[in-house]
Amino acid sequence: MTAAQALFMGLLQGATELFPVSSLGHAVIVPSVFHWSFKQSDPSFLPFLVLLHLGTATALLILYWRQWLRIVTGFVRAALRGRIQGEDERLAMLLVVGTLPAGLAGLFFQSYFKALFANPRAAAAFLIVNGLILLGAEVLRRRAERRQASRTEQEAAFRPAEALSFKAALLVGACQVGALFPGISRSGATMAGGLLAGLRHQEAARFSFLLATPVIAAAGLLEVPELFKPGIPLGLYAAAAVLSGAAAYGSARFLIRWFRVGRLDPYGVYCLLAGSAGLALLR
(Lines of atoms letter the chains of each structure in order from A and count residues from 1; the text may use other names and numbers.)
(Lines give C-alpha, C1' and ligand atoms only; values in the text may rest on other atoms or scores of the structure.)
Protein backbone atom coordinates (compact mmCIF):
# COMPACT_ATOMS: atom_id res chain seq x y z
CA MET A 1 0.00 0.00 0.00
CA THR A 2 1.42 3.36 -1.02
CA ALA A 3 1.33 6.40 1.26
CA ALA A 4 -1.36 8.04 -0.90
CA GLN A 5 -3.49 4.90 -0.83
CA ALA A 6 -3.18 4.52 2.95
CA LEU A 7 -4.15 8.16 3.57
CA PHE A 8 -7.03 7.91 1.11
CA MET A 9 -8.28 4.79 2.91
CA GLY A 10 -8.10 6.70 6.19
CA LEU A 11 -10.27 9.50 4.84
CA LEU A 12 -12.65 7.01 3.26
CA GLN A 13 -13.01 5.09 6.51
CA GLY A 14 -13.67 8.19 8.58
CA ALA A 15 -16.13 9.62 6.08
CA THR A 16 -18.16 6.41 5.71
CA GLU A 17 -17.97 4.67 9.12
CA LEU A 18 -20.72 6.66 10.85
CA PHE A 19 -22.80 7.22 7.74
CA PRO A 20 -25.02 4.13 7.33
CA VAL A 21 -23.23 3.03 4.14
CA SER A 22 -20.60 0.53 5.49
CA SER A 23 -17.04 1.79 5.64
CA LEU A 24 -15.81 -1.81 5.66
CA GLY A 25 -17.67 -2.57 2.45
CA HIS A 26 -16.10 0.46 0.77
CA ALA A 27 -12.65 -0.51 2.07
CA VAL A 28 -12.96 -3.97 0.50
CA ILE A 29 -14.51 -2.83 -2.81
CA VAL A 30 -12.54 0.34 -3.65
CA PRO A 31 -9.02 -1.22 -3.93
CA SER A 32 -10.32 -3.85 -6.36
CA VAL A 33 -12.26 -1.33 -8.47
CA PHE A 34 -9.14 0.85 -8.79
CA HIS A 35 -6.91 -2.21 -9.32
CA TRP A 36 -4.53 -1.32 -6.54
CA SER A 37 -1.64 -3.74 -6.14
CA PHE A 38 -2.11 -4.76 -2.48
CA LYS A 39 -4.45 -7.60 -1.53
CA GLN A 40 -7.27 -7.46 0.99
CA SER A 41 -6.23 -10.97 2.04
CA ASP A 42 -2.85 -9.66 3.27
CA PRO A 43 -2.44 -10.40 7.01
CA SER A 44 -1.85 -6.71 7.79
CA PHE A 45 -4.96 -5.43 5.97
CA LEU A 46 -7.49 -6.22 8.68
CA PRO A 47 -5.33 -4.77 11.51
CA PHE A 48 -4.87 -1.66 9.34
CA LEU A 49 -8.66 -1.32 9.03
CA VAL A 50 -9.07 -1.84 12.77
CA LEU A 51 -6.50 0.91 13.41
CA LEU A 52 -8.58 3.21 11.21
CA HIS A 53 -11.66 2.21 13.20
CA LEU A 54 -9.82 3.17 16.38
CA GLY A 55 -9.41 6.63 14.90
CA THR A 56 -13.19 6.70 14.50
CA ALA A 57 -13.71 5.49 18.07
CA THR A 58 -11.41 8.22 19.35
CA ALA A 59 -13.48 10.82 17.49
CA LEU A 60 -16.65 9.46 19.12
CA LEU A 61 -15.05 9.54 22.55
CA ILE A 62 -14.09 13.18 22.01
CA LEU A 63 -17.57 14.04 20.77
CA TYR A 64 -19.36 12.29 23.62
CA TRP A 65 -16.72 12.57 26.36
CA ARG A 66 -19.07 14.14 28.91
CA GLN A 67 -21.69 11.47 28.31
CA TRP A 68 -19.11 8.67 28.46
CA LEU A 69 -17.87 10.05 31.77
CA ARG A 70 -21.42 9.83 33.14
CA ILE A 71 -21.92 6.37 31.62
CA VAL A 72 -18.73 4.92 33.14
CA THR A 73 -19.51 6.52 36.51
CA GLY A 74 -23.06 5.19 36.32
CA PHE A 75 -21.85 1.69 35.48
CA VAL A 76 -19.52 1.63 38.50
CA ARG A 77 -22.25 2.92 40.80
CA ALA A 78 -24.82 0.40 39.58
CA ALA A 79 -22.33 -2.47 39.80
CA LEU A 80 -21.34 -1.59 43.37
CA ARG A 81 -24.93 -0.95 44.48
CA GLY A 82 -26.37 -4.01 42.75
CA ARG A 83 -29.29 -2.14 41.20
CA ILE A 84 -29.93 0.62 38.68
CA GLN A 85 -30.90 4.15 39.67
CA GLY A 86 -31.08 7.03 37.20
CA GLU A 87 -30.79 7.42 33.44
CA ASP A 88 -26.98 7.28 33.22
CA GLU A 89 -26.82 3.98 35.07
CA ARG A 90 -29.60 2.54 32.93
CA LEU A 91 -27.90 3.67 29.70
CA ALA A 92 -24.63 2.12 30.85
CA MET A 93 -26.27 -1.26 31.38
CA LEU A 94 -28.19 -1.00 28.09
CA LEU A 95 -24.87 -0.49 26.30
CA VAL A 96 -23.37 -3.53 28.06
CA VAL A 97 -26.31 -5.68 26.96
CA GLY A 98 -26.22 -4.27 23.43
CA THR A 99 -22.49 -4.94 23.06
CA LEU A 100 -22.69 -8.64 23.92
CA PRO A 101 -24.03 -10.08 20.60
CA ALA A 102 -21.39 -8.51 18.33
CA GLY A 103 -18.62 -9.19 20.86
CA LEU A 104 -19.46 -12.89 21.10
CA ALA A 105 -19.99 -13.30 17.35
CA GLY A 106 -16.66 -11.62 16.58
CA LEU A 107 -14.87 -13.77 19.14
CA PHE A 108 -16.21 -17.16 18.02
CA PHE A 109 -16.53 -16.59 14.25
CA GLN A 110 -13.51 -14.35 13.70
CA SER A 111 -11.86 -16.53 11.03
CA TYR A 112 -15.07 -16.80 8.99
CA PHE A 113 -15.60 -13.05 8.88
CA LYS A 114 -11.92 -12.43 8.04
CA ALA A 115 -12.27 -14.61 4.93
CA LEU A 116 -14.98 -12.31 3.57
CA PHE A 117 -12.58 -9.33 3.53
CA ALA A 118 -10.86 -10.86 0.50
CA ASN A 119 -14.13 -11.04 -1.48
CA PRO A 120 -15.09 -7.63 -2.96
CA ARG A 121 -18.06 -9.08 -4.89
CA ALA A 122 -19.55 -10.37 -1.64
CA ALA A 123 -19.03 -6.90 -0.12
CA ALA A 124 -20.88 -5.29 -3.05
CA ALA A 125 -23.75 -7.75 -2.66
CA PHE A 126 -23.95 -7.07 1.08
CA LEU A 127 -23.99 -3.34 0.31
CA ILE A 128 -27.20 -3.91 -1.67
CA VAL A 129 -28.62 -5.86 1.28
CA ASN A 130 -27.69 -2.94 3.53
CA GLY A 131 -29.66 -0.56 1.30
CA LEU A 132 -32.72 -2.82 1.51
CA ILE A 133 -32.41 -2.91 5.31
CA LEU A 134 -32.35 0.89 5.55
CA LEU A 135 -35.29 1.35 3.19
CA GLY A 136 -37.27 -1.42 4.88
CA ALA A 137 -36.74 0.10 8.32
CA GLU A 138 -38.04 3.45 7.10
CA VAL A 139 -41.13 1.83 5.55
CA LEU A 140 -41.96 0.16 8.86
CA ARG A 141 -41.21 3.38 10.73
CA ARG A 142 -43.61 5.38 8.59
CA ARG A 143 -46.36 2.85 9.27
CA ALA A 144 -45.80 3.36 12.99
CA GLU A 145 -45.88 7.13 12.57
CA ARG A 146 -49.16 7.02 10.65
CA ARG A 147 -50.79 5.38 13.65
CA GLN A 148 -50.18 8.59 15.59
CA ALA A 149 -52.69 11.28 14.65
CA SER A 150 -50.61 14.30 15.71
CA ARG A 151 -47.02 15.43 16.18
CA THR A 152 -47.58 15.49 19.95
CA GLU A 153 -48.64 11.86 19.93
CA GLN A 154 -45.61 10.93 17.82
CA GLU A 155 -43.22 12.62 20.27
CA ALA A 156 -44.87 10.74 23.14
CA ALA A 157 -44.80 7.41 21.30
CA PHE A 158 -41.11 7.46 20.27
CA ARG A 159 -38.65 7.25 23.13
CA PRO A 160 -35.12 8.38 24.07
CA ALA A 161 -32.37 5.75 24.23
CA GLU A 162 -32.45 5.60 28.04
CA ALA A 163 -36.08 4.37 27.88
CA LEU A 164 -35.25 1.25 25.84
CA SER A 165 -36.05 -2.08 27.41
CA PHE A 166 -33.14 -4.49 27.92
CA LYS A 167 -34.75 -6.89 25.43
CA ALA A 168 -34.84 -4.10 22.83
CA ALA A 169 -31.19 -3.19 23.56
CA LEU A 170 -30.24 -6.82 23.01
CA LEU A 171 -32.08 -6.85 19.67
CA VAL A 172 -30.40 -3.61 18.56
CA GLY A 173 -27.06 -5.13 19.59
CA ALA A 174 -27.87 -8.24 17.56
CA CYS A 175 -28.31 -5.98 14.53
CA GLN A 176 -24.70 -4.89 15.04
CA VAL A 177 -23.58 -8.47 14.30
CA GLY A 178 -24.48 -7.80 10.67
CA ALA A 179 -21.68 -5.22 10.51
CA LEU A 180 -19.15 -8.05 10.72
CA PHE A 181 -20.08 -8.74 7.09
CA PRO A 182 -18.32 -6.23 4.80
CA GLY A 183 -21.07 -4.20 3.16
CA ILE A 184 -23.48 -4.20 6.10
CA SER A 185 -23.21 -0.89 7.96
CA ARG A 186 -22.78 -0.99 11.73
CA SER A 187 -24.48 2.36 12.19
CA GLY A 188 -27.13 1.58 9.59
CA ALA A 189 -28.06 -1.78 11.11
CA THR A 190 -28.20 -0.45 14.67
CA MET A 191 -30.10 2.70 13.64
CA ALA A 192 -32.62 0.52 11.80
CA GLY A 193 -32.95 -1.66 14.90
CA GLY A 194 -33.34 1.44 17.06
CA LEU A 195 -36.11 2.82 14.85
CA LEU A 196 -37.99 -0.47 15.01
CA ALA A 197 -37.52 -0.45 18.80
CA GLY A 198 -39.32 2.89 18.96
CA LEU A 199 -36.45 5.38 19.16
CA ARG A 200 -36.55 8.78 17.47
CA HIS A 201 -34.14 9.11 14.53
CA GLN A 202 -31.75 11.33 16.48
CA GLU A 203 -31.81 8.98 19.47
CA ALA A 204 -31.28 5.93 17.26
CA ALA A 205 -28.16 7.63 15.86
CA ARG A 206 -26.86 8.54 19.33
CA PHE A 207 -27.38 5.03 20.69
CA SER A 208 -25.70 3.61 17.57
CA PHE A 209 -22.63 5.84 18.02
CA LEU A 210 -22.33 4.97 21.70
CA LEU A 211 -22.81 1.26 21.01
CA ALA A 212 -20.06 1.21 18.37
CA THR A 213 -17.32 2.53 20.66
CA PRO A 214 -16.72 -0.50 22.96
CA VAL A 215 -16.93 -2.99 20.07
CA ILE A 216 -14.34 -1.05 18.06
CA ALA A 217 -12.08 -0.75 21.10
CA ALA A 218 -12.28 -4.51 21.74
CA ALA A 219 -11.44 -5.27 18.09
CA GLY A 220 -8.44 -2.96 18.40
CA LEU A 221 -7.08 -4.88 21.38
CA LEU A 222 -7.23 -8.09 19.32
CA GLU A 223 -5.91 -6.88 15.95
CA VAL A 224 -3.65 -3.84 16.37
CA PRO A 225 -0.74 -5.84 17.90
CA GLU A 226 -0.37 -7.45 14.45
CA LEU A 227 0.78 -4.07 13.15
CA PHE A 228 3.93 -4.17 15.26
CA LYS A 229 5.43 -6.96 13.17
CA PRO A 230 8.57 -6.16 11.13
CA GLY A 231 8.01 -4.41 7.81
CA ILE A 232 4.70 -2.74 8.73
CA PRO A 233 4.77 1.07 8.12
CA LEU A 234 3.17 1.86 11.47
CA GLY A 235 3.84 5.62 11.23
CA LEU A 236 2.00 5.85 7.90
CA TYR A 237 -0.89 3.75 9.17
CA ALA A 238 -1.12 5.89 12.32
CA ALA A 239 -1.30 9.04 10.15
CA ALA A 240 -4.14 7.42 8.20
CA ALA A 241 -5.90 6.70 11.51
CA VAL A 242 -5.61 10.37 12.50
CA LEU A 243 -7.21 11.37 9.20
CA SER A 244 -9.91 8.78 9.80
CA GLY A 245 -10.67 10.24 13.22
CA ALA A 246 -10.85 13.80 11.88
CA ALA A 247 -13.23 12.77 9.07
CA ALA A 248 -15.34 10.74 11.50
CA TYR A 249 -15.69 13.68 13.86
CA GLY A 250 -16.97 15.87 11.05
CA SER A 251 -19.31 13.10 9.85
CA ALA A 252 -20.75 12.61 13.34
CA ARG A 253 -21.43 16.32 13.80
CA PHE A 254 -23.21 16.39 10.45
CA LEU A 255 -25.30 13.28 11.18
CA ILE A 256 -26.39 14.56 14.58
CA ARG A 257 -27.93 17.55 12.81
CA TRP A 258 -29.22 15.48 9.89
CA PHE A 259 -31.23 13.06 12.00
CA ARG A 260 -33.11 15.84 13.75
CA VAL A 261 -35.28 15.95 10.62
CA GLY A 262 -33.67 13.56 8.09
CA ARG A 263 -34.15 9.86 7.49
CA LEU A 264 -32.25 6.80 6.26
CA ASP A 265 -33.81 6.68 2.78
CA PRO A 266 -31.08 8.62 0.86
CA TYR A 267 -28.41 6.32 2.25
CA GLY A 268 -30.46 3.25 1.37
CA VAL A 269 -30.73 4.40 -2.25
CA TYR A 270 -26.98 5.17 -2.32
CA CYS A 271 -26.14 1.65 -1.08
CA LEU A 272 -28.33 0.06 -3.76
CA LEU A 273 -26.61 2.09 -6.48
CA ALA A 274 -23.07 1.67 -5.09
CA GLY A 275 -23.48 -2.07 -4.57
CA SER A 276 -24.92 -2.55 -8.07
CA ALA A 277 -22.08 -0.50 -9.59
CA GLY A 278 -19.54 -2.53 -7.61
CA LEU A 279 -20.93 -5.82 -8.93
CA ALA A 280 -20.86 -4.46 -12.50
CA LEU A 281 -17.28 -3.18 -12.25
CA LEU A 282 -15.90 -6.27 -10.50
CA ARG A 283 -16.85 -8.77 -13.21
Second form
Amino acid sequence: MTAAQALFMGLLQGATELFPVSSLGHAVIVPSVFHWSFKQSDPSFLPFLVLLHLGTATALLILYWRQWLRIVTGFVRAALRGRIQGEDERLAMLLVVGTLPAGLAGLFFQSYFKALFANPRAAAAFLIVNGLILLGAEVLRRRAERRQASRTEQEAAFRPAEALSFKAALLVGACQVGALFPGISRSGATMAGGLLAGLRHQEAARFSFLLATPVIAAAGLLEVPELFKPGIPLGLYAAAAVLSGAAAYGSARFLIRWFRVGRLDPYGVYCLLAGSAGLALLR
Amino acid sequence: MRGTPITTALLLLAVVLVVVAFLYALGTIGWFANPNDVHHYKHAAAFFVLAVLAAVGANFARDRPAAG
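Here we have the form predicted on its own; I need the corresponding form predicted together with the partner chain.
So here's everything in the complex, that chain up top.
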Protein backbone atom coordinates (compact mmCIF):
# COMPACT_ATOMS: atom_id res chain seq x y z
CA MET A 1 0.00 0.00 0.00
CA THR A 2 1.40 3.39 -0.96
CA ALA A 3 1.31 6.39 1.41
CA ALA A 4 -1.38 8.09 -0.70
CA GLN A 5 -3.50 4.94 -0.69
CA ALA A 6 -3.12 4.56 3.10
CA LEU A 7 -4.16 8.17 3.73
CA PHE A 8 -7.08 7.87 1.32
CA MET A 9 -8.25 4.66 3.00
CA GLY A 10 -8.02 6.40 6.40
CA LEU A 11 -10.16 9.25 5.19
CA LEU A 12 -12.62 6.85 3.56
CA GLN A 13 -12.91 4.65 6.66
CA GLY A 14 -13.46 7.59 9.01
CA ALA A 15 -16.06 9.20 6.79
CA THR A 16 -18.00 6.04 5.99
CA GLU A 17 -17.87 4.45 9.47
CA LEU A 18 -20.54 6.80 10.85
CA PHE A 19 -22.42 7.68 7.67
CA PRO A 20 -24.98 4.89 7.18
CA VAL A 21 -23.25 3.65 4.03
CA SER A 22 -20.95 0.84 5.33
CA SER A 23 -17.24 1.54 5.84
CA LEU A 24 -16.37 -2.12 5.40
CA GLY A 25 -18.30 -2.28 2.14
CA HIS A 26 -16.47 0.80 0.81
CA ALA A 27 -13.13 -0.54 2.03
CA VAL A 28 -13.74 -3.73 0.04
CA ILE A 29 -15.24 -2.15 -3.10
CA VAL A 30 -13.15 1.02 -3.63
CA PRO A 31 -9.68 -0.60 -3.87
CA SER A 32 -11.07 -3.15 -6.34
CA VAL A 33 -12.65 -0.46 -8.50
CA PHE A 34 -9.31 1.41 -8.61
CA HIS A 35 -7.44 -1.87 -9.18
CA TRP A 36 -5.24 -1.31 -6.13
CA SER A 37 -3.15 -4.36 -5.52
CA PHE A 38 -3.28 -4.69 -1.69
CA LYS A 39 -5.69 -7.21 -0.23
CA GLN A 40 -7.95 -6.70 2.80
CA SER A 41 -7.51 -10.34 3.72
CA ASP A 42 -3.72 -9.93 3.97
CA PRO A 43 -2.58 -10.32 7.64
CA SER A 44 -0.41 -7.20 7.29
CA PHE A 45 -3.57 -5.19 6.65
CA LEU A 46 -4.90 -5.89 10.17
CA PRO A 47 -2.65 -3.40 12.05
CA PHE A 48 -3.76 -0.73 9.59
CA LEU A 49 -7.42 -1.43 10.34
CA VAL A 50 -6.67 -1.48 14.08
CA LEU A 51 -5.30 2.04 14.01
CA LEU A 52 -8.11 3.33 11.80
CA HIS A 53 -10.66 1.93 14.24
CA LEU A 54 -8.83 3.47 17.17
CA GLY A 55 -8.88 6.80 15.32
CA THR A 56 -12.64 6.57 14.80
CA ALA A 57 -13.30 5.46 18.38
CA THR A 58 -11.15 8.31 19.73
CA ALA A 59 -13.14 10.80 17.64
CA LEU A 60 -16.40 9.46 19.05
CA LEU A 61 -15.04 9.56 22.60
CA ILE A 62 -13.93 13.18 22.12
CA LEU A 63 -17.29 14.13 20.64
CA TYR A 64 -19.28 12.55 23.47
CA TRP A 65 -16.74 12.67 26.32
CA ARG A 66 -19.12 14.34 28.78
CA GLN A 67 -21.81 11.78 28.02
CA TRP A 68 -19.35 8.90 28.32
CA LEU A 69 -18.22 10.21 31.69
CA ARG A 70 -21.84 10.21 32.89
CA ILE A 71 -22.51 6.83 31.27
CA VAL A 72 -19.50 5.15 32.91
CA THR A 73 -20.20 6.60 36.34
CA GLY A 74 -23.88 5.81 35.85
CA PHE A 75 -23.04 2.19 35.05
CA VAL A 76 -20.83 1.81 38.12
CA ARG A 77 -23.40 3.40 40.42
CA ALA A 78 -26.28 1.29 39.08
CA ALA A 79 -24.19 -1.90 39.10
CA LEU A 80 -23.20 -1.42 42.75
CA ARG A 81 -26.69 -0.39 43.86
CA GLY A 82 -28.45 -3.08 41.84
CA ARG A 83 -31.08 -0.62 40.75
CA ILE A 84 -31.35 2.06 38.07
CA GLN A 85 -31.97 5.64 39.11
CA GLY A 86 -31.94 8.51 36.65
CA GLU A 87 -31.41 8.87 32.92
CA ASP A 88 -27.62 8.41 32.85
CA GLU A 89 -27.82 5.07 34.63
CA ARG A 90 -30.64 3.96 32.36
CA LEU A 91 -28.71 4.98 29.23
CA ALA A 92 -25.63 3.13 30.52
CA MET A 93 -27.60 -0.08 31.01
CA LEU A 94 -29.37 0.33 27.65
CA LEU A 95 -25.95 0.57 25.99
CA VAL A 96 -24.71 -2.54 27.82
CA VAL A 97 -27.78 -4.49 26.69
CA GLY A 98 -27.50 -3.10 23.16
CA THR A 99 -23.79 -3.89 22.87
CA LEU A 100 -24.10 -7.56 23.83
CA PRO A 101 -25.46 -9.01 20.54
CA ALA A 102 -22.90 -7.34 18.25
CA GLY A 103 -20.05 -7.87 20.71
CA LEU A 104 -20.69 -11.59 20.95
CA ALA A 105 -21.44 -12.08 17.27
CA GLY A 106 -18.36 -10.08 16.28
CA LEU A 107 -16.13 -12.05 18.62
CA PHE A 108 -17.27 -15.46 17.45
CA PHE A 109 -18.29 -15.01 13.83
CA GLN A 110 -16.55 -11.94 12.37
CA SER A 111 -13.64 -13.77 10.77
CA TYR A 112 -16.01 -16.42 9.41
CA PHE A 113 -18.30 -13.84 7.81
CA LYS A 114 -15.38 -11.80 6.47
CA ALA A 115 -13.87 -14.85 4.81
CA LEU A 116 -17.24 -15.75 3.34
CA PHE A 117 -18.41 -12.38 2.04
CA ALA A 118 -15.40 -10.04 1.83
CA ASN A 119 -15.35 -9.98 -1.94
CA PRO A 120 -16.18 -6.79 -3.81
CA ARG A 121 -19.21 -8.12 -5.68
CA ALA A 122 -20.84 -9.47 -2.52
CA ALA A 123 -20.10 -6.15 -0.77
CA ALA A 124 -21.70 -4.23 -3.65
CA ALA A 125 -24.78 -6.48 -3.47
CA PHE A 126 -25.03 -5.99 0.31
CA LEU A 127 -24.67 -2.22 -0.21
CA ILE A 128 -27.86 -2.37 -2.27
CA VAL A 129 -29.52 -4.34 0.54
CA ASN A 130 -28.32 -1.62 2.96
CA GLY A 131 -29.97 1.02 0.78
CA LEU A 132 -33.24 -0.92 0.84
CA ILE A 133 -33.03 -1.21 4.66
CA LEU A 134 -32.57 2.57 5.03
CA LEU A 135 -35.37 3.40 2.60
CA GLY A 136 -37.63 0.72 4.12
CA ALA A 137 -37.09 2.14 7.62
CA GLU A 138 -38.10 5.58 6.40
CA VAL A 139 -41.21 4.21 4.65
CA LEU A 140 -42.31 2.57 7.92
CA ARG A 141 -41.42 5.69 9.87
CA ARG A 142 -43.51 7.93 7.63
CA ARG A 143 -46.56 5.78 8.40
CA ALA A 144 -46.15 6.58 12.09
CA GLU A 145 -45.80 10.34 11.56
CA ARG A 146 -48.48 13.00 11.56
CA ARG A 147 -48.84 14.04 7.93
CA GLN A 148 -49.84 17.69 8.31
CA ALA A 149 -47.21 18.58 10.91
CA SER A 150 -43.88 20.28 10.22
CA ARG A 151 -40.75 18.13 10.35
CA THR A 152 -39.80 19.61 13.72
CA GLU A 153 -43.23 18.75 15.14
CA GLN A 154 -43.09 15.28 13.60
CA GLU A 155 -39.73 14.60 15.25
CA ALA A 156 -40.84 16.00 18.61
CA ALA A 157 -43.56 13.34 18.76
CA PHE A 158 -40.94 10.60 19.05
CA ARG A 159 -38.72 9.53 21.95
CA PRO A 160 -35.19 10.23 23.21
CA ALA A 161 -32.76 7.32 23.55
CA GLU A 162 -33.13 7.17 27.34
CA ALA A 163 -36.82 6.29 26.92
CA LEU A 164 -36.08 3.08 25.00
CA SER A 165 -37.22 -0.17 26.60
CA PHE A 166 -34.52 -2.75 27.31
CA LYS A 167 -36.12 -5.13 24.81
CA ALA A 168 -35.96 -2.39 22.15
CA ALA A 169 -32.31 -1.64 23.05
CA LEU A 170 -31.51 -5.34 22.62
CA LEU A 171 -33.22 -5.38 19.22
CA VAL A 172 -31.49 -2.17 18.08
CA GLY A 173 -28.20 -3.65 19.28
CA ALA A 174 -28.95 -6.86 17.40
CA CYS A 175 -29.24 -4.78 14.22
CA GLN A 176 -25.49 -4.15 14.54
CA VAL A 177 -24.92 -7.84 13.84
CA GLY A 178 -25.95 -7.12 10.25
CA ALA A 179 -22.74 -5.11 9.89
CA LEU A 180 -20.79 -8.38 9.85
CA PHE A 181 -21.80 -8.51 6.19
CA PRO A 182 -19.52 -6.11 4.27
CA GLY A 183 -21.89 -3.60 2.69
CA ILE A 184 -24.39 -3.50 5.56
CA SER A 185 -23.76 -0.37 7.62
CA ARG A 186 -23.49 -0.68 11.39
CA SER A 187 -24.76 2.85 11.95
CA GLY A 188 -27.38 2.49 9.21
CA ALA A 189 -28.77 -0.72 10.71
CA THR A 190 -28.90 0.69 14.23
CA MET A 191 -30.38 3.99 13.08
CA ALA A 192 -33.05 2.07 11.15
CA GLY A 193 -33.67 -0.05 14.26
CA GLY A 194 -33.84 3.07 16.41
CA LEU A 195 -36.39 4.67 14.11
CA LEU A 196 -38.55 1.55 14.21
CA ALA A 197 -38.26 1.58 18.01
CA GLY A 198 -39.74 5.08 17.99
CA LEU A 199 -36.64 7.24 18.47
CA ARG A 200 -36.28 10.68 16.93
CA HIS A 201 -33.88 10.68 13.99
CA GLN A 202 -31.28 12.66 15.93
CA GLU A 203 -31.63 10.36 18.94
CA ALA A 204 -31.41 7.27 16.74
CA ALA A 205 -28.12 8.65 15.40
CA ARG A 206 -26.81 9.50 18.89
CA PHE A 207 -27.75 6.06 20.24
CA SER A 208 -26.13 4.48 17.19
CA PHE A 209 -22.87 6.40 17.75
CA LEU A 210 -22.84 5.59 21.46
CA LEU A 211 -23.53 1.92 20.70
CA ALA A 212 -20.77 1.83 18.10
CA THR A 213 -18.08 3.31 20.36
CA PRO A 214 -17.42 0.32 22.66
CA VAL A 215 -17.53 -2.15 19.77
CA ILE A 216 -15.18 -0.11 17.56
CA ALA A 217 -12.85 0.70 20.47
CA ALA A 218 -12.75 -2.92 21.66
CA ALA A 219 -12.15 -4.19 18.11
CA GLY A 220 -9.19 -1.82 17.91
CA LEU A 221 -7.76 -2.22 21.42
CA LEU A 222 -7.87 -6.02 21.39
CA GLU A 223 -5.70 -6.06 18.28
CA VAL A 224 -3.13 -3.52 19.53
CA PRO A 225 -0.40 -6.23 19.84
CA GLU A 226 -0.58 -6.56 16.03
CA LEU A 227 0.91 -3.05 15.80
CA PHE A 228 4.19 -4.18 17.30
CA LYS A 229 4.96 -6.88 14.79
CA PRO A 230 8.06 -6.22 12.66
CA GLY A 231 7.80 -4.28 9.41
CA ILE A 232 4.71 -2.23 10.29
CA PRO A 233 5.00 1.40 9.03
CA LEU A 234 3.50 2.81 12.23
CA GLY A 235 4.08 6.47 11.30
CA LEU A 236 2.13 6.21 8.06
CA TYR A 237 -0.63 4.15 9.67
CA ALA A 238 -0.87 6.64 12.55
CA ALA A 239 -1.24 9.51 10.07
CA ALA A 240 -4.03 7.58 8.32
CA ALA A 241 -5.65 6.99 11.74
CA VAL A 242 -5.57 10.73 12.50
CA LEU A 243 -7.25 11.40 9.16
CA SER A 244 -9.78 8.68 9.94
CA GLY A 245 -10.51 10.23 13.35
CA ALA A 246 -10.86 13.73 11.89
CA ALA A 247 -13.21 12.46 9.19
CA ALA A 248 -15.26 10.52 11.75
CA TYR A 249 -15.50 13.57 14.03
CA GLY A 250 -16.60 15.79 11.15
CA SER A 251 -19.11 13.27 9.83
CA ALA A 252 -20.62 12.68 13.29
CA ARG A 253 -21.09 16.43 13.80
CA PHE A 254 -22.61 16.73 10.35
CA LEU A 255 -24.97 13.80 10.89
CA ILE A 256 -26.21 14.98 14.28
CA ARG A 257 -27.06 18.32 12.67
CA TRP A 258 -28.54 16.64 9.57
CA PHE A 259 -30.87 14.43 11.58
CA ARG A 260 -32.56 17.34 13.35
CA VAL A 261 -35.03 17.25 10.48
CA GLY A 262 -33.26 15.15 7.84
CA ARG A 263 -33.92 11.53 6.96
CA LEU A 264 -32.04 8.42 5.88
CA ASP A 265 -33.42 8.60 2.32
CA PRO A 266 -30.41 10.25 0.61
CA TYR A 267 -28.05 7.68 2.09
CA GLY A 268 -30.39 4.89 1.02
CA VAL A 269 -30.44 6.21 -2.54
CA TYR A 270 -26.65 6.62 -2.47
CA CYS A 271 -26.24 2.98 -1.38
CA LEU A 272 -28.51 1.77 -4.18
CA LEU A 273 -26.52 3.78 -6.75
CA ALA A 274 -23.08 2.95 -5.34
CA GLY A 275 -23.93 -0.74 -5.00
CA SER A 276 -25.30 -0.89 -8.55
CA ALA A 277 -22.26 0.99 -9.90
CA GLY A 278 -19.99 -1.38 -7.97
CA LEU A 279 -21.72 -4.43 -9.46
CA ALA A 280 -21.46 -2.93 -12.95
CA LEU A 281 -17.78 -1.96 -12.62
CA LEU A 282 -16.67 -5.18 -10.97
CA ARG A 283 -17.92 -7.59 -13.64
CA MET B 1 -32.51 -8.15 50.77
CA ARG B 2 -31.88 -11.78 49.87
CA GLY B 3 -30.99 -13.89 46.92
CA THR B 4 -33.50 -15.30 44.46
CA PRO B 5 -33.04 -18.37 42.22
CA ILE B 6 -32.12 -15.99 39.39
CA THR B 7 -29.47 -14.36 41.58
CA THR B 8 -27.95 -17.76 42.30
CA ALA B 9 -28.09 -18.78 38.64
CA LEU B 10 -26.43 -15.56 37.53
CA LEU B 11 -23.70 -15.86 40.16
CA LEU B 12 -23.03 -19.44 39.05
CA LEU B 13 -22.94 -18.24 35.46
CA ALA B 14 -20.44 -15.53 36.44
CA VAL B 15 -18.17 -18.15 38.02
CA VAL B 16 -18.43 -20.40 34.95
CA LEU B 17 -17.63 -17.45 32.67
CA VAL B 18 -14.55 -16.54 34.74
CA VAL B 19 -13.35 -20.15 34.47
CA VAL B 20 -13.94 -20.12 30.69
CA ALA B 21 -12.05 -16.81 30.47
CA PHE B 22 -9.05 -18.36 32.22
CA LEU B 23 -9.20 -21.45 29.99
CA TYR B 24 -9.16 -19.21 26.90
CA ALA B 25 -6.26 -17.18 28.30
CA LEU B 26 -4.27 -20.35 29.03
CA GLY B 27 -5.06 -21.72 25.59
CA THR B 28 -6.73 -24.83 27.03
CA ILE B 29 -9.82 -24.15 24.92
CA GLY B 30 -9.95 -22.38 21.56
CA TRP B 31 -13.54 -22.61 20.34
CA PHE B 32 -14.28 -19.98 17.67
CA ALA B 33 -10.78 -18.57 18.16
CA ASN B 34 -7.87 -18.22 15.76
CA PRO B 35 -6.20 -21.68 15.69
CA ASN B 36 -2.82 -20.04 15.02
CA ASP B 37 -2.77 -18.32 18.44
CA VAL B 38 -1.55 -20.14 21.54
CA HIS B 39 -3.44 -17.91 23.98
CA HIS B 40 -6.82 -16.46 23.17
CA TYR B 41 -6.73 -13.20 25.11
CA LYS B 42 -9.52 -11.53 23.13
CA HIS B 43 -11.95 -14.29 23.99
CA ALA B 44 -10.67 -14.33 27.57
CA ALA B 45 -11.30 -10.58 27.92
CA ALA B 46 -14.77 -10.92 26.41
CA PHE B 47 -15.72 -13.76 28.76
CA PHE B 48 -14.38 -11.82 31.72
CA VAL B 49 -16.56 -8.85 30.75
CA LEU B 50 -19.54 -11.22 30.44
CA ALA B 51 -18.76 -12.57 33.93
CA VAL B 52 -18.81 -9.03 35.34
CA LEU B 53 -22.12 -8.39 33.59
CA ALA B 54 -23.56 -11.64 34.99
CA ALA B 55 -22.49 -10.54 38.48
CA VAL B 56 -24.11 -7.13 37.91
CA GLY B 57 -27.23 -8.95 36.73
CA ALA B 58 -27.21 -11.02 39.94
CA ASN B 59 -27.08 -7.81 41.97
CA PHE B 60 -30.07 -6.48 40.04
CA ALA B 61 -32.01 -9.73 40.58
CA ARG B 62 -31.74 -9.62 44.39
CA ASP B 63 -34.99 -9.44 46.34
CA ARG B 64 -35.58 -6.03 47.84
CA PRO B 65 -38.15 -4.94 50.38
CA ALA B 66 -40.96 -2.97 48.75
CA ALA B 67 -40.38 0.77 48.87
CA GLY B 68 -42.44 2.81 51.33
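In this text, rigid core is short for the largest set of C-alphas that superpose within 1.5 Å between two forms. This is a predicted model, so every value here is computed, not measured. Residue numbers count along the first chain shown, from 1.
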I want to check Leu51: does it shift between these two forms by 2 Å or more at the Cα, with the core superposed? yes
